[in-house]
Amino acid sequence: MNPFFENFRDRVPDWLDARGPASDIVVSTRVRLARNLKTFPFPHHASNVELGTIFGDLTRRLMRFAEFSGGWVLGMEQLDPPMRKVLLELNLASPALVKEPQHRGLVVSPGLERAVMINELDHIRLVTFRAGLDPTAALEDALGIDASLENEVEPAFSEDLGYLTASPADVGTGLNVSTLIHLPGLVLAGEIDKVLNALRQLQFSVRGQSEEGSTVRGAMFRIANLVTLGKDEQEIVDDFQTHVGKIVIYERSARDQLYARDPLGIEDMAHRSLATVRHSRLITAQEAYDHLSNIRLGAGLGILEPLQPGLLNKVLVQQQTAHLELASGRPLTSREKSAARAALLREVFAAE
C-alpha cells in the first residue's frame, strides 16, 4: 500500500481544523492555478511518452520545493480505484485526473494544504487550501509556489491573453477561487434561491460539496469564480472575498431570525440529530449530511455543547463512501455502507 494511505483516517487535512476566518459558516477556501508548459502539447494532445516525461520531470522538481518536503508523489495508475476516490473525496484530485490515470498524478504536501495535479486538463493544476474564508492567504501561497516553478520551467503564456489553458474559461490568470460554505439558515428561511441567483448573475458558479455537477447535500454549497480574464489575481480574490463575505452576513442574520422565531423547534432539531448520530445503527449518506448540518447549526448557535474544533469537518469527509470502503478493506453493499457510516458516527460522537 502507498504510504500515504497507511493510517489514512488519522491523516486529516490542516484546512479542516475550523480555525480560519468565519469558520462557523465557511469550512474552507481553495485556490487553483492552471498552467501549461510551453514546450509540450496540452495533455489531451500529448502522447504517452510526452505525458510520462512531463510527470517525471515535474514531480522531481516539485519534491525539491520546501512546501512539499516530506510530502508524497501519488501516481494515479499505481493506486487502486478506492484510493483514487479517497483523493477525490478529499478534493485533492479531480474527476478528470481519476478517470484517465495513466501518466497522471499528484504531488501533495505533508499537511494536505497544497497539491499539484499533473497532466489533468492542464499540465499543472496547483491547489492550495485554507481553513475558513481566507482566499488572500491561499492565493499568496499558490503564487509563491508558482513563481518558484516558473524559475525552472517556461509556462505557455500570451502577452495578449495571459496564461494559456485547455479550457477557455481558465485563460488569463488561470485562477479559480472557491469556498465550501454551510447555509442552513438561508435554506430553512426559503431565501437560498434568491441568494444563489444573485451569485450567478455576478458570474459565480454554485454546486455541491464536490466537483462539477455534484448534488447539494446538508446545505453545503461550493461557490467559485467564473471570470479569469480581464482582471488580475488580487482583483479576483478581492471580489470573491466581498461577495462571499456578504453571504456570511446574510446567513448569520437568517440563523438568528430563525432561532428568535422558533427556539424550541431549532433546539429540538439539533438535539434530535445529535441523538441520532450517537445511537443509530444504519445511516444513509443523505441522512448523515442532514444530521451533521443540523448539529453544525446547533453548535454555531450555542444550542449544543462546544464540539472539538474541526470535528464536524473531519467527519463530513470520513463518512463518504470511499473512505468507508478503504477503512473496511473491501467494497461494501449499500446496507453495509449505512452500517459502517453509523458505526463511524457513533464512535466520533460518543466521545463528545
The other form holds:
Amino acid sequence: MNPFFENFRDRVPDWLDARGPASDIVVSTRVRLARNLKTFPFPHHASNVELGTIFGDLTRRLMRFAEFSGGWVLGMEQLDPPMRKVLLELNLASPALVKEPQHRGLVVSPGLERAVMINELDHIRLVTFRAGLDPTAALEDALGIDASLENEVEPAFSEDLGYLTASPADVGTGLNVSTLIHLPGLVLAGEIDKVLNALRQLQFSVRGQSEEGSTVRGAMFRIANLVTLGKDEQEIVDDFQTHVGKIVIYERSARDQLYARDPLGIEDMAHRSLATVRHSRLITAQEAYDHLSNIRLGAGLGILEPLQPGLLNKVLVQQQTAHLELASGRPLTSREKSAARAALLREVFAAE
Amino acid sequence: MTCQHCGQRDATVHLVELVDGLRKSQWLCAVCAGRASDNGDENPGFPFGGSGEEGEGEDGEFSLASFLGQVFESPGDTGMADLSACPVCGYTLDQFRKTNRLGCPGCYEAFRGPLLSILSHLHRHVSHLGKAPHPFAGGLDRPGILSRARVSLEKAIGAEDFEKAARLRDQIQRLESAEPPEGDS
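Switch from the form predicted alone to the form predicted together with its partner chain and print that structure.
Expanding to the full complex; the earlier chain stays at the top.
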C-alpha cells in the first residue's frame, strides 16, 4: 500500500484547520495553474508512451523541489478505486484523473497544501491551498513552484495568448482561483439566488461543494473565476478577493439579522442538529451535510459551545463515502455507509 | 519530396530533433512519422517520438528533455496550412468542436481564426496580460513582452493603480537588464 494511505485518517490537510482569514465563513481557497509542455500533444491526444514519459519525468523533477520534499508520488493506476476516490474527496485529484488513471497521477506535499496533477486535462495542473479566504498567499506559493518548473521544462506559451491549454477556457494565465464558502445565512434569508446571479454576471462560476456535482449540500458553495485572459494574475486574484470578500460581509449580516429576528428558531435548529449527530445510528450524506451546516452556523453565532478549530472542516471531509469505506477496509452497502457515518459523527461530537 | 524513410510516399512531416545540440532533420510521410512516434497505433498521424531510440538514454531512462528539443514544421513555408487539421498533431477542427479540447499547443496557430472568436466570447478579451515564462535562450520574443509591459504600465499609471505600476516597473527593469538572447529565434 502506498504509505500515503497509512493512518490516512490522521492525514488531514493543513488548510482545513480554520485558521485563515474569514475562516468563520470560508473553508479554504485553492489556486490552480494550468501548464503544458511545448512539444507534446495535450494528454487526451497523446499516446501512452508519451503520457508515461511525461509522468515519469515530471514526478522525478518535482520530487526534487523543496516544496515537495517528504511528500508523495501517487500514480492513479497503482491505487485501488477507493483510494482514488479518497483523493477526489480531499479535492487533491479531479474526476478526470480518477476516471482515466493510466499514466496519470499527482505529487503531493507533506501538509497536502500543494499538489501537481500530471496528465489531467493539461500536462501540469499545479494547485495550492490555504485555509480561509487567502488567494494572494496561495497564488504566491503557486507562482514559486511554477518558476522552478520553468527552469526545468519549457511550457507551451504564445506571446499574445499566454499559456496554451487543452481547453480554450483556461488559456492565458491558466489561473483558476476558487473557494469553498458556507452561506447558510443567505440561503435561509432567501437572498442566495440574487447573490449567485450577481456573481455569474461578474464572470464567476458558482457550484455545489464537489468538483463535479452541481448539487448544493449544506449551503456549501464553490466560487471560481472564469476569465483567464485580459488580466494579469494579481488582478484576477484581487478581483476574486474583492467580490468574495463582499459576500463574506453579506453572509455575516444575513446571519446576524436572522438571529436577531428569530433567536429561538435558530437556537433550536443548531441544538437539534447537534443532538442528532450525537445520537443517531444511521445518517445519510445529505442529512450529514445539513446538520453539519446548522452546527457550523450555531457555532459561528456563539449559540453552541466553541468547537475545536477545524473540527467541522475535518469531519466534512471524513464523512464522505470513500473515506468511510477506506477506514472500514471494505466496500459498504448504503445502509452500512449510513451506520459508519453516524458512528464517526457520534465519536467526533461526543458530549464531554 | 518523397519520404526519407520509406522512399515511396510523399513527405508531409518535417521532423527536426536536437540530438546532443546538433540539429537533425528528416522529411517523413505521415505513415513513417506515425511509426516513429510510438509502438501503438493510437495516433498514427502524430509526428512526435523517439524514432526507435526509446529507452536508450544515458541511464536507461526515457528522457523528456530529449523530446523538448524537437521542433516540428509543416512542409514548405506556404503558410497555407489546411485549416481543417492541425499540421503538428493532426487534430481536426471537427474533433475540437466535439470535445471542446485542442490536440496540442500548435492547434492554437492552426485554428487561430475560429479560436479568437471563441476566446473573445469566453473571456471578453483575447490578449494575455499575465506573466511570461523565463525566456529560454532564443525562445521568446523578449521585445514583445517588454512592449506589452510598457503599455500596461502606462495604463496602470493612468488608472492611478500605483501598486500595479510598481510591479510592472520592476518587471520592465528585470527584462531590460537581462542579457538579450543571442541571434534570432
